[in-house]
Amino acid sequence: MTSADRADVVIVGGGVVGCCIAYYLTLGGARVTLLERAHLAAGASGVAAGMLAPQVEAPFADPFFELCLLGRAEHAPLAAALLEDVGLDVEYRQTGILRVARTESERVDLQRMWRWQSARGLAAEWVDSDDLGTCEPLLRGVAGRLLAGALWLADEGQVRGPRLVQALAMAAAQRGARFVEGTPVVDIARQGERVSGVQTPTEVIESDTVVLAAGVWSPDLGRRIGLDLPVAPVKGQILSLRGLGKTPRRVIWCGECYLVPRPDGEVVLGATEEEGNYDARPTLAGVNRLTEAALEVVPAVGSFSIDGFWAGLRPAAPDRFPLVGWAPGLEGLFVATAHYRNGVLLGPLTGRRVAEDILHGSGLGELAPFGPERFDSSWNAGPSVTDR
């Protein structure tokens, strides 16, 4: 067993959260090594639709909603910085989302959202059934009149998840970060009550801090050191479609599915919710569920062609909020996982706040209420690198 070059921080997991943390750590001058068991964006980040949509499902304002609004605001400046740094367009677009109501009860719920979000000063506009065709051509005529209206949320956006991960990795590598793909971490090395690095099948990589950002696989490593992370998979399946000249103008979202038009003409149809399923292969039942839901709302998609279909495993805590904070009883181990359906949305904010806390001990700010200690009162935050 050999020992690789020492790092200030080792990150386990090459999804959007891990790569965001690596990016912001390198901006602060840290020596970073990131290890990914497969390839970058191999998990949920690689198949996510990439919607930046805190408003579309929020029934009321709470700390998590405020966190998600801040997360959305991080993307535009980050996309501009990455374009300047590495010349890669991550396809950030403020496209807006049209949240349609299929029934009278859904209309009542959406109009309640419209009222409180408008009072909050957020961009939210009600669209009556007769006007849906003007807002979205695919809902002209009978298709729109069969719906009960829609909530137009102009500030919602999207980004291409795999391109975001790629750009973050390129920018971090330019600043000296080391990315090791196809290499699982088999254990977390420790000296007493302090982590000292990680162990792969071939080497030990020493570091002051280890960040566990391995998505649904984070609990496996946690258990090796006696850390119980309540994270389980929620499988999501999506389809890639081509509209043959009739792609949606807007993102269309209903209770059972969404249609996300991409700049290159692709239309993403997603996504299922399958609890506790570790099988990342798409299924006929999942494809059928999505196609039925899409055809009910937008009949025109029946003529779309299918380019492919995929599935991903979202890491979820029991309360569906992230787990971000220092691990209990083991100095130098940071947990950043369980972002569920909000990994792309919250990745940049998580990355920046985690990097600031590791480098300067500045705390997690808006993320502080979402630490893993909420599941066990004996869990305490650990010190920062600068404290050590």
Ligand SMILES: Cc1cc2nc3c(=O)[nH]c(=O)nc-3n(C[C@H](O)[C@H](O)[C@H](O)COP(=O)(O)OP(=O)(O)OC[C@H]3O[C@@H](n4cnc5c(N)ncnc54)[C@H](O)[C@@H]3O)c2cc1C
The other form holds:
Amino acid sequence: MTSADRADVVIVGGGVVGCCIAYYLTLGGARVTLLERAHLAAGASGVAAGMLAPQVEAPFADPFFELCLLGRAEHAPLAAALLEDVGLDVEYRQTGILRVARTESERVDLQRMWRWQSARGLAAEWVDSDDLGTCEPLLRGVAGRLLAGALWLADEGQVRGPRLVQALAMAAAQRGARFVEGTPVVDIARQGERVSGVQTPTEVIESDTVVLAAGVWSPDLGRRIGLDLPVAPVKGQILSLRGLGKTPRRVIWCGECYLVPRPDGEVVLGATEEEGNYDARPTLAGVNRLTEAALEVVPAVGSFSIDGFWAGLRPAAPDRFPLVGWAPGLEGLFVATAHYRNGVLLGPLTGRRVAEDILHGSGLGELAPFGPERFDSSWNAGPSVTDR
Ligand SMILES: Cc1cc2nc3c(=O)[nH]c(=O)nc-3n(C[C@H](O)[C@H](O)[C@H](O)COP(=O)(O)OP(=O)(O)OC[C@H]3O[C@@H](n4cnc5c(N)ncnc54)[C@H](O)[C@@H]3O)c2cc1C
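Could you drop in the structure for the form predicted together with the ligand? We only have the form predicted on its own so far.
Now the complete complex, all chains and molecules, led by this one.
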């Protein structure tokens, strides 16, 4: 290795989280190397539906809800900056989400959400069952009969996950970041109580800081240095459909599935939730579950053709909140994972905050409550950590 290969920061993992961090670090002038064992967006980020949806499942406001609202607000300016920087449209759109109620009890829950979100000044409207067909033509026929109304959230958005990853990487590379694909990190190099870089199968890449953003595989590397990261997969399967001229106007969401219309006519049908499953291949049972759920709410999708199906592993902590912060016990190691169902939504805010903290020590702001130390008692990190 020459000193020219030395980086200020090495990032492990080329998903949306790693690439967002790389982007903001290079904006701040850092020398960055990102190592990805397969290809960029090979993990959950390549499969995500890309919804930017803090409101649709929020039963009340808490610090995580506030974080997600801020996360959503990052996307419009970022999409514009990336278009300007590298000429790639990441398909950020504020298409809104129509969350339908299938039963009276769902209607009661959604109307409760509607009331507190409206009182808070957020865009939230109630659509009566009889008006649903006008609001979303694909629901004509079932609206008054099967559905008990819907919550319309006009400010929810979407972006195309893999394209966001690609644009971030291109913009970071333009500012000098090095992206090394097909290269796994096999260990974290350390000198005493400090990280000194990472080990690949062929070399050590030295750096002052290492960011562990390897999604559901982050614990594998954590274990190498005695960190017991409480992150496990929640597998999600997804189908890509084409509606032959009959695509939904907006995202339609029911309890069991969602339909996300893309600008090019694709309609994404997602997603399953399968705890603890490390097998990232789609299954017949997964496809069946999604198909049944979609046909129940939107029978018209029965005529849609299937373009493909995929699965991804969402990295999740036991409390389902992100794990973002300096690792206890080993100076210079930063953990950024466990974004679970919100990695695309929260990627840019995470990237900006992590970069600011690494470069300027400015703290993590609204991400501060989501540090790894909240699981401190479950760390198994050897003497240097228990000494702290
Ligand atoms: C079906 C589905 C739908 C989803 N929909 C949404 C949505 O609508 N909105 C939303 O916000 N989020 C959504 N998510 C969640 C989102 O996809 C994840 O939270 C996010 O992609 C996690 O990003 P990440 O960068 O942490 O992990 P990943 O994207 O999994 O990236 C980790 C990367 O690290 C690499 N890696 C692993 N080990 C090593 C190593 N040792 N060395 C080098 N590289 C390594 C992997 O190859 C991988 O590319 C969805 C997820 C799924 C599965």
